[in-house]
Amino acid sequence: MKAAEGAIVDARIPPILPRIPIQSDKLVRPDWVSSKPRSSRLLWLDKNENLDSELQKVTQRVLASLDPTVLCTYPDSGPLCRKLAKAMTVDPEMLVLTAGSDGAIRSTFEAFVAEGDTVVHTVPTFAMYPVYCQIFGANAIGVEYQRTESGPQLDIERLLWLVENKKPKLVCLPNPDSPTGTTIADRDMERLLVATAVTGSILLVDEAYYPFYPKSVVGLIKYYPNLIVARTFAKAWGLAGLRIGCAVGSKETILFLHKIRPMYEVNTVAVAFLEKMLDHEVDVLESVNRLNEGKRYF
């Protein structure tokens, strides 16, 4: 490509470079341009999408009921936040809408993790945890699952030791974890909450699979201001395409996440759809029961 007429081209002009962590050759993301579409003739299980046909009947009705103006107006998220907060039994100021649970995870990194900070996460786990560690220049420490006769098991003592001795800025703990499907015992979760509170570490509990796994730590936020819970409506609610979720935490913590959010954190279609869909929680729970029953069958 030729330079525009009159432009000054100087070989001494240095290249444009991003932050140092972004320059790493180890940080590689998928190339969506060259990706191949998935065949509609196959049942894809790689992303844990909810394709329950009965739930789809409900979501199709909700979609058809949306006001067409949702396509040409900016979102007003206030009514949804208040309705969602009531459903989760928290104050509206205790949550912020995000682009799925992934958005909640990224916002937590962006608000709290500086270059050189220590972040602890399980191995293997959701792929974006190590990616965000690289993006934000964190010192990542992985806690590997141990092989046992009953399947992979997290070394909770190792995790607690790291918290107490390394004093990480952030501990990332999906519950259940993926791809292991493992969960944290109530007693171990309590020990971890206490340990992170003492060291001033943020504990990010990723509850993307709620209510497939019905236990939640949202009710413990009032006791542990260092706790952030990530939720998504992609899994049980069958709304992966809307890219909507939320982060829940203390009012003081969520205020920091609000400071870094974009002008509109989620789109108008997602906001309007979810506000209506919250009236169909019974249908979602019935879908969860059907899918869990199918898993037990196989």
Second form
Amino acid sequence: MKAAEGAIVDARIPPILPRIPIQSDKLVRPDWVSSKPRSSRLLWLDKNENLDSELQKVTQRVLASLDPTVLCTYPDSGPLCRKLAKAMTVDPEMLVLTAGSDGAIRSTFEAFVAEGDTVVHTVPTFAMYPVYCQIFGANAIGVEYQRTESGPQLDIERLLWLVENKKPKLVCLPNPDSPTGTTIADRDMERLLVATAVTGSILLVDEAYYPFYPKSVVGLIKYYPNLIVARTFAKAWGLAGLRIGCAVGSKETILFLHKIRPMYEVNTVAVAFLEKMLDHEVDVLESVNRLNEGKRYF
Amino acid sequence: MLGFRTLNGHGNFLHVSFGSYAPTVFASLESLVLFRQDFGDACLAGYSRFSSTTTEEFVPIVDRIRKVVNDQTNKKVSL
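Now that the form predicted alone has been shown, please provide the structure of the form predicted in complex with its partner chain.
Below is the whole assembly, all chains and molecules, this chain first.
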């Protein structure tokens, strides 16, 4: 074989192969080269962002107040962790910063799911659950929402049966779920917490839409060390582009997520911005009210 | 408001089923707003999804949908 100058071509060189789950043809991601930017002439209501112009006035002021050195320095996330923990009324050790709730979900898979482990998730749900199941070689079991007159409905008895009989390593439950917008009743959530605690399954509750849906299970972490809550600042806080969120759980559980975190889990701009933005929770709640009013108007 | 079936979800988005008006509504909104027109999943088939926004931002969208509905209703009446 004639190779181009400088190239190494040798039939004896074995092909480069990733981990077995990554070799699967079924693992396909959206085209990362030919995506087209959205038109600025249109109103963007396709990705569940918060484009409230009143909230943008606040975020623009916060952005303008940042020290320019945030661009040339590595992050120190300690002060933000402590401030965020205080705002969420948890201990700082119960929290790890992540790249949105997606980062919390991925870290949970990375820390707890080995090849062949069973993972239960709803269908349809956030697109990355089935993707992470494939990436980490999990045996994914989907619980499909049923179509009813009042909208999609989850068969909670089926979910509980799967927990009790399949003893999954991980149960993924966004609350509210997306794209369905459905929530789990308090009593059913408690049944799931008990069932997963008994089987030693991690229950990952994604509260990405908090406080659009103001109920939270963060207060139950002290009773359930198997509970991890994912949060993001992309929705209500209008910070989708910042890619910052967190995972909250018992100190012992979150320690595992800290063990696998990158050297810098989030960037300095995000850390500095959020630290200041946390002082504007009232503005965020007002924005949530404006968006809920708009929803009712529609 | 316009009589379409909606879902009372808890996220920052809403679902609406435009039924037989869907093709005309989609065409009329094409130059105004990006939204998810439909879902492949049976539990949400036929529903469109809009992210929540302020009433002020929703007004021109609802107005345009209302115009589609009125135009089609008038067309049916004149037939």
